[in-house]
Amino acid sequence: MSKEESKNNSVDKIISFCKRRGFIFQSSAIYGGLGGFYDAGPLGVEMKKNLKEFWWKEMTQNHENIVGLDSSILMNPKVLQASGHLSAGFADTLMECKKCHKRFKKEELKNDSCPECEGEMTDPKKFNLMMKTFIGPLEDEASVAYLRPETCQGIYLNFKNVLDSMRVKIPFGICQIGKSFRNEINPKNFIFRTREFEQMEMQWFCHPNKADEFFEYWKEERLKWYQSFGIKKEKLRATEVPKTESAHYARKQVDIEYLFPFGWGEIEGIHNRGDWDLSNHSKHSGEDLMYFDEKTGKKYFPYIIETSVGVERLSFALLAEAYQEIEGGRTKTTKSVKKTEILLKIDKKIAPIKIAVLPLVKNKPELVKKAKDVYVALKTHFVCRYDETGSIGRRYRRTDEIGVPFVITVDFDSLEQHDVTLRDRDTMNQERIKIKDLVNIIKERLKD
């Protein structure tokens, strides 16, 4: 198998676990689907919940001056004009295959041929990447306006509001978790370029003689914030990006990469905006957006430190970095029995269900009613999930391709002893834990 058959086989992999066990779904597969747009499922869901929550802790409470904001997808299109998006600066390079009709970007062609039947190509034209849509009843040109592009947009817009509201001095940071919105030529990669995508970023406002010291502060901040969570070091990588490719606004950009099975790619963007936002939005609103300071009594347009994460990106990162396939299995079987057991050894912080409760048969009643009270007794604290069906290995084996990081085990002593038996998935250790502890144990284990 070529390197490149063996990137596409990692990756197909991950595509059908994640749609087997319900982490993400086509969206509108039913009717064929559609390109670049995807439903996360009912794991997926408490995933990306668990890795917004993880994230939005990191920014409000582990670091000092940072609020939060969450505005509108749509926005006056005046603010998109003042902030390039409508321009070319937003644009990408488009050709089309004069036979098949596929579209690629020009950085995407390596000659001037298709990759896909190696027709003939048009002329490079540009593309504009918002996606318009009409408010009010009449489609005109009065009514036009975009989906947002990007989240940070609306952050600027407020800036002056969070001044007044909450009396932050600089330097502070606005960080949001929200929705944007491009109309990507050629989405790729499962959920790596997509067309309707999650972003967290943070906005952070400083002194412009500070800007090249807290653009390296957050670049490390960043870094190790991903390694806390169980990505490992070899396979993060932060890249400058040069002039000549970096986004209209940035005076420096970083790129944070992950070595996804395709290849490295971007998880998180890093960039030193300078004043353009806040410049720009007050020459073109008429609202005067510089920082007053009252230390010094001068004026200023402060400069922004970005840091910006693709939340689908990022789980998609995850779970490449979690999936593991174990030839074999994790205990052993007749020499004569092959198998192979997917285990996904994903953070505890992370993991959609923390909890699995299973009764060692399901034909005692007995079994089964102590096990479901342990179930209802743990589950307004953590997300759980019980199961009964099959031998109690497989539903092991469930468990772990899951990423449950804790099983109990419900048996027959239980019900003497008013104990179960806490099996932990990375290390397979098992020990008997009293039922009026669990809360307690299990809580201070997910800690970790």
The other form holds:
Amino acid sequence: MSKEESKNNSVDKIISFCKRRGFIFQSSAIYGGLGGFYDAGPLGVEMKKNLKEFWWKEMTQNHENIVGLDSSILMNPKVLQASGHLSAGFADTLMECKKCHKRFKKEELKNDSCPECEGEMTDPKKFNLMMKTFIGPLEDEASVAYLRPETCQGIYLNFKNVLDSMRVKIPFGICQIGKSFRNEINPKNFIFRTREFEQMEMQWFCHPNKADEFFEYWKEERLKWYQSFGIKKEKLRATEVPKTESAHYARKQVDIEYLFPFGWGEIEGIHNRGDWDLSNHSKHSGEDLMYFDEKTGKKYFPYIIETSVGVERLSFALLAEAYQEIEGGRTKTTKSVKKTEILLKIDKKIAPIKIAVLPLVKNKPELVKKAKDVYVALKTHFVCRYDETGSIGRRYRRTDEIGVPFVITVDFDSLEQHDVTLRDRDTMNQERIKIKDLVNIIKERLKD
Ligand code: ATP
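What about the form predicted together with ligand ATP, after the form predicted on its own?
Next comes the full complex, and the chain you just saw is listed first.
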């Protein structure tokens, strides 16, 4: 970490920054909040949208033979019976402190006493992580349904539909982005562990003999992807999860972990799910979900390699990676007391606002008009912000703080020359650009 980067990227600093600048808010805050639920603010929602588009493009355009899907959150509960989620497969072991009544996952406890107050703990008991609801007017056993705990089940249910409608051939993938819900015992670390979150999942269907090879391929691809938008190699690692701790469906599991301000934490799971899902859904539904290989004339259950990443966890990782506090400010002028400045050095593709347009001063109507014209011309192409309040230095600082990659200043020369100053967030270089060239130049630079 360079000197200019934050000395203390603590979780609290990031939480407070996210709230102050409109990235993430606690859900239902005016009613005291709701544990494990968060809302994305105006900047958070733009950032998440960019992240999802970037992942979608990576999966569907930068790889071959992957199609998309958007399946429903609620499914017939038989689906979750067949997948093993209703049985002990998707349960955590819960222990409660008899003194302070705090609950913990068994694996969070180092010994038999409460980590908060050292009180005595209850005996461990199994706790299913799925959230229950009812469909229709009656709240009886027959109307129970569950909010999906992972998006991929909808993909398996549509395996045949996709095969028949898209004429894809193995190996191929189906990807999906959507909400998942888990009744986590102990949501913590801000948006790292929440009870409602979004997953970006890809299921790769392949011949069983090829599964090991594809597992390695996808692991490497996914590690490369993270580095393509600014996550440092040394803050990423792939850890193989021992069989005893891996998910009930996994023949092999590797977690891609990021070094968060609180330590290493999983951001993506890569699983070889074998034929667990398709064979179980075949058995329970009575539908034949085998694949027929026209070349060999043989039928088989494909193996599935899954890549699954959480949008919120990844957003947290990106914010932690990008957030810097610069003591004394970025421009080393001789002025004495200078405050610490914040720079969000987030990848340009992911940055929520791409351009800020500033008139040099706000009390010259012709300058303001010119700046507004530039803003209007750009905002159909990019997410832009117009800002005329405060000194120019202060306005630059405001844009650095929320990671705006490009700032355009309209000054008196602009009126004559029809050009503006384009400032680059990272280098702070300023150059004169003709107004008519701005769209193409910025589009080109956003591609880097
Ligand atoms: P953990 O061990 O941390 O509970 P997991 O191994 O159960 O995670 P997976 O089932 O592999 O997670 O889910 C894939 C991805 O979905 C995770 O890598 C993470 O990014 C995201 N995810 C899972 N659970 C949560 C959660 N409670 N809050 C936010 N994101 C989550």
